[in-house]
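Okay, so here's just one chain, in C-alpha cells, the form predicted alone.
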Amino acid sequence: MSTTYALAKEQFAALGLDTEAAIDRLLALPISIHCWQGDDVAGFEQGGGSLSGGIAATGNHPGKARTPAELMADLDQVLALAPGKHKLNLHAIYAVTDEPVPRDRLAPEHFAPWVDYARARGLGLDVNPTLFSHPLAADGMTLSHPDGAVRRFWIDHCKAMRRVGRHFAQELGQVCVNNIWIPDGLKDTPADRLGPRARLKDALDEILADPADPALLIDTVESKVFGIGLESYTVGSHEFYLSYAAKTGCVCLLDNGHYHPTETVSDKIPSLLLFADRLALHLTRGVRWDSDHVVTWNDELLEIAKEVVRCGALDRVLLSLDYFDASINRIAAWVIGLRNVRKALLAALLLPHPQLRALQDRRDFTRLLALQEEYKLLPVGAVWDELCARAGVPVGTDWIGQAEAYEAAILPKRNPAGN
C-alpha cells in the first residue's frame, strides 16, 4: 500500500466511505469489451466488407486486425492494460468459418475459436446479430422491410444468434447478453410511420417467442435517433423500444451516443430502473451526433456512473463499450475507454450519496452545491492507482508506453494501410 493511497483511504473514511470495498466491488464488476474497435467493424465475413447501414468508422491508422488471430492478440494486449473483470462482445460478422456461411445459418460451431479464447481467459461472451453491411440491408430496411422474404432472412438470423448466445452461456458459465440493433429508417419524410414499426414489432415477437432462461440469455433492444442516409425517420426509436421492452419484458439498451446532443442518458437511468429489473448501457462519446468517439472522462460519463451507483444498480445494469475510432492506435482507444469507465464508477462509489441525498430532501441547496463542488477534488486518483496495482496492470501513464511498444513491434508487420 502506497503512502498516497493510505492518506486517501483516511480522507474517504472520514466521509464514511470504504475504499477497500470500492476497489473489491469494482474489480469484480464485468464490463463487456466490443470486439469491433479492433478492425473498424469489418468482421471476417468473406474477408470483411465495407460498412453500411448508417454507420461509419473514420480514420486509417495503420495496423488494424485482419484475422481472428490478430484480433485476439490485440485483445490480449488490452486485457493486460485494463483492470477488472471483463466480457467480450461479438457481432455475428466475427464468426470464424472456412467457407462463407449465410447469416441466417450461423451456428455455435462457427464461433468455436471465440469460445476457446474466452474460456482460456475466464471471459464471458455477449452477442449481437449483424443487421447491416449486407446486400439485404442495402436499402436501409431489415426487420421492418415491406418484403416478407427479406424480413424472413433477418428474423432467422436473429433467431440463429440467440441460439449462439445460449451456447456461449452454457459453455462459459456466464450469462450472455444478446443485443438487437437495426439500421432501419428513411432518408426523407415518410408517408407511413406506423407500418414499418408494426412489421418490426411482429418480427421481434417471432424472434423472442422462444423464452430465454435469464441465467443464460438476456435479450436487449437498442434505439437510435438516426443514421447516415436515414436522417428523417428511424423505425427503432427510443419510444418504440422503451414501449416494447415494457410490454414484453426484454431489456431496453441505451447507447449514450444515440440521442439528441442535448439529451442525456444519465437522466433516463433512474426512471427505467423504477420499472425494469435490468437496464443495458452501451457507453460511447457522441460529438454533435452518434460519432462513436472513444469514451473520455467527461461530465455525462460521470453522471451515468453516479446514477448507476446511487440507484444501487451495479448488479442490474449491463455495461458494454461501443465505439470504433480508426484515427488512433486502436488498442489505446480500447484501453482509454475501459479505464475511463471504471474510473468513473470508482469516483461514483467514493461519494457520500446518502449525505447528499439528505441535503436535497431538506432543501439545503447551498450546502449541497458547495459539497458537490468540493468533492470533485477528492483523491480518487490515488485509489485508482491502488486498484490498478492490485489488478496487476500498469499504474498511471505506464500503460501508454506498453501500448506503444506493442504497436511498434507488432502492427508494422500488418499492411501499413491497415487493410
Second form
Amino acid sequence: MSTTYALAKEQFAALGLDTEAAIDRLLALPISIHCWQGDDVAGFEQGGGSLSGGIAATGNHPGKARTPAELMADLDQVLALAPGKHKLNLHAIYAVTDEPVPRDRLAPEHFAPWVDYARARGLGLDVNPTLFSHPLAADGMTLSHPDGAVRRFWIDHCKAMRRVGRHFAQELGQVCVNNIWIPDGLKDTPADRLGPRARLKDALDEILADPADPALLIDTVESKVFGIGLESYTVGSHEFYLSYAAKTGCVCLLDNGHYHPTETVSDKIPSLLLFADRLALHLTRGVRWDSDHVVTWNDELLEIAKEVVRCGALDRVLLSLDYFDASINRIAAWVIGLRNVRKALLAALLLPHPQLRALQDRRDFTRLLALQEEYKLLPVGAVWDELCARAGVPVGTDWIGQAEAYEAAILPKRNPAGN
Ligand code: RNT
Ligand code: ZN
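The form predicted together with ligand RNT, contrasted with the form predicted alone above:
Below is the entire complex, every chain and molecule, led by the chain shown above.
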C-alpha cells in the first residue's frame, strides 16, 4: 500500500467513507465496452460498410482495425489498460462470416469467434441489432417504414439478434443486454407524426412478443432527439420509449448525447429508477451536438455517477460506453473514456452523501455549497492509483506510453490512411 493511499484512506475514513469497500465494489462492477470505437462503426459486412443513419465518425487517424483479428487485438490492449470487470458490446455488423449473411438471417454461429474471445477473457457479451448502414435503411426509416416489406426485414433482424443475445448469455453465463436503436426520422416537417410511431410500436410488440428470461436477456430501447439529415422528426423519441418501456417492461436506455443541450441525463436517473427496476445508459460526450466525443471527466459525467451512487443503484443501472472518435489513437480513445467512467464512479462513492443530504433537508444551503466545493479536491486520485495497482493495470499516466508503443509497433502495418 503506497503512503499516498494510506493517507487518503485516513482522510476518507474521517468522513465515514471506506476506500477499501469502494475499490472492491468498483472492480466488480461491469462496464460494457462498445466494440465500434475500434473501427469507426464500420463492421465486417462485405469488408465494412459506410456509416449511415444520421450518425458520423469524424477524423482520419491512421490504423483503424479492419478485421476481427485486428479489432480483437486492439481490444486486448484496451483490457490491459483499463481496470475492473468488463463486458463487450457488439453490433450485428460485427458478425464474422465467410460469405455475406443477410441481417435477418444472422444466427449464433456467425458470432462464434466473439464467444470464444469473450469466454477466454471472462467477459460477458451485449448485443445490438444494426438498423443503419444498409440499403433498406437508406431512406431513414426502418421499423417505422411505411413499406411492410422493409419493416418485415428489420423486425426479423431484431428477432434474430435476440436469439443471438440469448445464446451469448447461455454460453458465457452472464446476462446479455440487447439494445434497440433505430435512426428513423424525417429531414423536414412531417405531415404525420402518429403513423410512423404507431408502426414502430407494432414492430416492437412483435419483436419483443417472445418474453425474455431476465437472467439471459434484457431488452433496452434507446431514444434520440435528432440525426444528421433527419433533423425535424425522430420517431423513437424520449416520450415514445419512456411510455413504451413503462407499459411493456422493457428497459429505457438513455444516451447522454441524445437530449437538448441543457437537458441532463443525471436529472432523469432518479425519476426513472422510482418507476423501473432497471435503467441503461450510453455514456458519451456531445460537443454542440450528438458528436460522440470521447467521455471526459466533466461535470455531467460526475453528476451521472453521483446519481447512480446516491440512488443506491449501481446494480440496477446497466452502464456502457458509446462514442466513436476517429481523430485520435482509437485505443487511447477507448481507454480514456473507460478509465474516466470508473474514476467518476469512484469519486461518487467517495462522497459523504448522508451528510450532504441532511444539509439539503435542513436547508443549510450555504454549508452545502461550501462542502460540495471543498470535497471536489478530496484525494480521489490516490485511491484511483491504488485501484489500478490492485487490478494490475498501469498506474497514473503509465498507460499512455503503452498505448503509444502499441501504436508504433502495430498500427503502421495497417492502411496508413486509416481506411
Ligand atoms: C446513435 C445511438 C446508438 C449508436 C450505436 C452505434 O445515435 O447512440 O447507440 O451510437 O448503436
Ligand atoms: Zn447510444
